[in-house]
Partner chain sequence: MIRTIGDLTLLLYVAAMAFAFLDGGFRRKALHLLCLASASAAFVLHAASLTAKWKESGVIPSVNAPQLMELTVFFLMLTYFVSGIFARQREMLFFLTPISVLLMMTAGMLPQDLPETKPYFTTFWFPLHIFLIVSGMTLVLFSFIYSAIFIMQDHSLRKRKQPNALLLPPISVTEKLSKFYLKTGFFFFSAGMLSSAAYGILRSDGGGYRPGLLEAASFLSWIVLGAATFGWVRSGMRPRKRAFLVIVGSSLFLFIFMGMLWH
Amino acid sequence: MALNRLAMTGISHGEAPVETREKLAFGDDERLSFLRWLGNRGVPGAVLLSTCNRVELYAELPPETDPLALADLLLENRELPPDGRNLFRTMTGRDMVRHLFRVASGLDSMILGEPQVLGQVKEAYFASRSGRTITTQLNLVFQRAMYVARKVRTESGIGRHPVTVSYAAFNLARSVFSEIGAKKVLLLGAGEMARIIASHFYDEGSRNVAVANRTSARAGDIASRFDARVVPWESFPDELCRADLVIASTAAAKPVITREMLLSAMKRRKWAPLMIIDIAVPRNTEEGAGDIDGVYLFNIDDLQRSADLGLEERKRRAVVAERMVEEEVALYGHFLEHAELPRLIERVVERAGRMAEAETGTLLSKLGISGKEEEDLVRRSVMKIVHRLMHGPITQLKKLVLEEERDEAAEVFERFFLDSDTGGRRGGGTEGG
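Isolated chain model, in the form predicted in complex with its partner chain, this chain only:
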């Protein structure tokens, strides 16, 4: 099984601006028809990965096909001029495998180590599989890519540190609370960033969300997004006693959460920890409020600093991740090079078993043996002889797996045990069946 028929072509955020990417992008409903269209053009199998950051086509090409033709097909389908090919990255064989492993692991993403791309790779793979536009080679390489991505993410820890302000806020909350999903969230104001931060908590399972906003219509709007209840603006200080986490983003010119207000709330809540994420500028929380025992206050600069540190950490871990990908590429190449050998051994053993079974049947009927015990005894003895005879050659062949003369040995083995009475490789995988 060779790698050189696998190819990838496409554009990503690295080479092409969004204006170009959007022209080439495919909707979910267009994907399958495009893959079938490719099939009609002689491409035996393909997987299309179309996200906001990349449009990449992975395919198994017919022998002797120029991989650049794949880019032309993509442009032709999108009705774009052929000179757009200059922006395309095209890779084959090991380079393609390496690229796919890197993409799935988030190493080629705009936000280094982001996890969403793995889901998108999975989606692309399953779409091709359910549409039967995938070949065995592509199937294998995508399955391996998903395994590698999971391994890289777990072992290198590349995705562990936040790189966005919203995720930094969520991550900080994890150092204050253990069960985020069970915590009560209070949104003060209805700013866009507050929505994004709140969505992290909502996705984690937080269903106890309250919204307080000076304009009740906007509060209702955000409340419907998070199944939240609307709290009148005047009563938000009471809500501070019940909430575990406050996300403040009002456009108020003066602080709306005062130190006095927090002191009173903290006494009433028996000093249970309260986290405040103040992303408003000017700040919504009075200076010094963060000094109160049990109050953990973070402003936009704190979150940005955390995100910057996270990015530094991810870059450091990306070095480890790249090394892991390289090892996996080598391992995968090695696996493919030797994939024929186990299959050959399997075929030979299977065929020997069938021949022994047929001969035993003839022998039993000729000898007139009909008792179950005697029959079993004869069958077991014959199978034992077959296994003993096969053991030596198979062991020797397995030892040759890493040697240069492996292919010659496999050929001799095949001729000895498969070719003798079937006329060469005619039977293939189904011979003797």
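Numbering follows the first chain given and starts at 1. This one's a predicted model, so the numbers in the text were calculated from it and none came from an experiment. By rigid core we mean the largest C-alpha set that fits within 1.5 Å across both forms. What changes on going to the form predicted alone:
Core-superposed comparison between the two forms: the Cα of Arg379 travels 2 Å or more. After superposition on the rigid core, the Cα of Lys122 moves by less than 2 Å between the two forms. Fitting the two forms on the rigid core leaves the C-alpha of Thr215 displaced by at least 2 angstroms between the two forms.
With the form predicted in complex with its partner chain done, generate the form predicted alone in the same format.
Chain alone follows, minus partners and molecules.
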């Protein structure tokens, strides 16, 4: 069965320290050359997932190939000793499918249920697809993994509750302000907490964030990454007059926001409400500042309680999520037991890919596009449209054949999408348009 040729090997935060993960990590500019290097060593297709918490290689292997060979290839490419293999997890078949589904759903993450990993899985998948280092079986299992991850997050609700102080701070602000993206936000401090919070606001569409830090270069780094603006440290008291929300996370040994400073700012604001979330230890806001009319002050203890409760809730919801993953793994295995179905879908996807590539080549020529980045953007956009169009029919085909056992659906699907391959073309026209 083709499923038994699918394998995964790698390390994650659960098996290896950060020092080891760093040695195995790949930059975006290294990924494609490594995947092609694998191809030259007999691996027909692979997807590389490399993040700060994991380096995992998913591949379709030639028949009767030892899956541990993947670990050896990773170590060889990174010029690391072969005895490092004992840190690797290696899985095949359904175990590999289950692992990928769990990873994409955030169930194998350091922070349970975190959503960023799905984006990283997508990025790894699209990189392999664009570089043509993916096989049909890998293509199908990764598409299914992304579907399962979205379904798990939507139906289990595992990501709805904050489990970190930084996300709890953002979640608190979002619960207070109905239009959080339109609010004026001032970040005091430019450390890791500030960076994470800035990313949450950026993802929410906020482009009205200011950053103040004693070291202006660090503030500038956050500002450049998240479309924010830098406020000179000595000017941040004036910014208190304009902000709707202040999030303080500096490493100062004593308060940087004094009661007197806030009284002055509130008078200039005509006592318009100001929310302050102080996540620093020691606190950045002077004792008693929360007693000022219009000032709503929250500290790290308030947020930690919310994060702790959120983690407990996520653990409860993870039980539901794990059950959903198991059901999807069983369904996917049932799908592959219909040996003719994957091959039929493969033929249709291949034909759609050929048509898309032909149309893309014509479009690039007509537009005069020759830059690699622009070409890749156009190709990915066209393929995204093709896959979105194919998703519905393929999903319905699987449902009819696997769940309702209506085998005639496969014949209709084949006639509809592939009849023209055998000479009988309905409605005229040509494959190139």
